[in-house]
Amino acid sequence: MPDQVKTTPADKRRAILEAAIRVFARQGYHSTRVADIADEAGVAYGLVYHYFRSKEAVMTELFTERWSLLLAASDSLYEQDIPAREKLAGIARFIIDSYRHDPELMKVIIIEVTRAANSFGATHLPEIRRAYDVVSRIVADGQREGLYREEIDPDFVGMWFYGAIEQLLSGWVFGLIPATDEEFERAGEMVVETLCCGLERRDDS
């Protein structure tokens, strides 16, 4: 007989996650019961809690991994010797890639995560803030080498930057614009130039 493939606690726990971002995305964060995504998962209902205490700590777990991705990639960028605009389209392209390539979990961070602000994303805001303030320092950066506007607010930028990459995300998300490659790549070009153009200096000479 082969040999069976045993199953870790780590696949059973990788499982689990795998099937709440499934019915999260399908359901709502608020419409989702453990014993949901206990049956998505195929594992008995008490599995779920020997390893995540709470329907929050799932979730807490898909946000932290992701986006503990994303402010390490930002902080990466940032540390780079290349242009601002560089570093922003760095950026952009990873959130977008990221929705491209796992549009299920992105879809559940931007409705139940940075979107709820006043639920479950209240309790995460010094994360998304961290994201926000590494663009905020690239502008200021910017500022100080003299290629932006000085009278521009470089939190406001940080805040502008991922509103219009979440409003992006949230037109795939409800199919209002195509997701394909093409657009994909377009996107987020465009947010790079509409932003960096709105902030580059603007000479009279």
Given for the second form:
Number of protein chains: 2
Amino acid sequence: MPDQVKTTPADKRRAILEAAIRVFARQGYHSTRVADIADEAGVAYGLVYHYFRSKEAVMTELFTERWSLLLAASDSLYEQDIPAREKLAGIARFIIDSYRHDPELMKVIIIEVTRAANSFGATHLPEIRRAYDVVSRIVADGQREGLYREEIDPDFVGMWFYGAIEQLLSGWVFGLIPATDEEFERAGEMVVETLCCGLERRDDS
Amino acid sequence: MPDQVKTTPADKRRAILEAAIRVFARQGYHSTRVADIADEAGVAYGLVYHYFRSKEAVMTELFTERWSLLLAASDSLYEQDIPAREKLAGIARFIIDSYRHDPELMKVIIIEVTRAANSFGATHLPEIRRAYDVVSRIVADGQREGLYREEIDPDFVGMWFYGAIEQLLSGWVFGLIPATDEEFERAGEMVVETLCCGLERRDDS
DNA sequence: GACGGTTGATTGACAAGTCAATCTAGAGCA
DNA sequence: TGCTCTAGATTGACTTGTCAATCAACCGTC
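Please supply the coordinates for the form predicted together with the DNA, as a counterpart to the form predicted on its own shown previously.
Every component of the complex follows; first up is the chain already shown.
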């Protein structure tokens, strides 16, 4: 058997995580039993508990791994010396590209964590808020520079922004709106365009 | 005991529903056992099953009762001969007033149904979409009248609108943003203002 | 005395997490 | 090269607890 690839323990761990993405995406967190994950990974039930403390720990690892990328990207965008609008567009694009790149993982994160305020959302609130916060800061800076109208609360915009984008992803996830490449391209730009033109001060006097 | 008010069966049914609101709001749907609802209502366990087919049926009744009010209000607003912006503001105000009037019920509906795409959200997708749809139609009409820019997809706007408002309610529910009377007044206006000023065509030539 | 309302103990299904047994790969040694 | 020995990986049957839902008995009232 020449092409029998040797699997290291790390491979198995990875296999479990990736199986979990598929099963969580398919059935939702609450209706997946640990046995389903093990089956999907082609691994014994108990091995899941060898690598992870609990079913919840599997989910947490999936979320944290990806969310920290988003936070890093947001922070880096925030630091850059580019127009506020570019920063917002960059964040929107990053989220949408994450979905394009791995729709199942993003589905799980949005549906089971970010918008699941009772279960995982509560546990990970601090990290989730950090993401909103970057948007708030971008807007607040924009206000200080005189680009954005002062009467709109930056914190409010942070929520508006993520509320809108997550709803959009939900729409794709559940087939409520077409999920073509073209749509992906347009959508991010459209959120930012809609948001900004309401925010930017207009000297129309 | 002269002021022992006679309770009719209908009262008991109502008591169960209202107890359910409180318990669902406090613990979330998944961590409430039917016994908790019965206890909170001061009623025997089995009586819940006398009036409702299942725990799920209790939740469904809570949702449907309130959501149909929202749909009715939206439809009525849609029919009225007022500016598109007033219609949108009316919907936003209705939702926010619902929250002011009965925060626990709205918390349950938003957290457990509207944003719970896997459990109840899936079951009630058609009704939820009907609400988005009214917003889409308002925007589409606005486009036909030349008020709103054509390049923005009305369906997207329907989702953003609800995404933003629900995120806002979540913020109040979890104490992320202050929930004062003043904020309530401003918030609805702010969602619409932010949205519309990005949507309204500007003849700035 | 009959019937709808009411009770709460009981049932049965289901699933997370445990654990003792088994396997495997490689290190040390002659 | 061949032989042990050990640590860690892997297995899946079993334990344990939890709840939704049922049901048989028990009011109270007309």
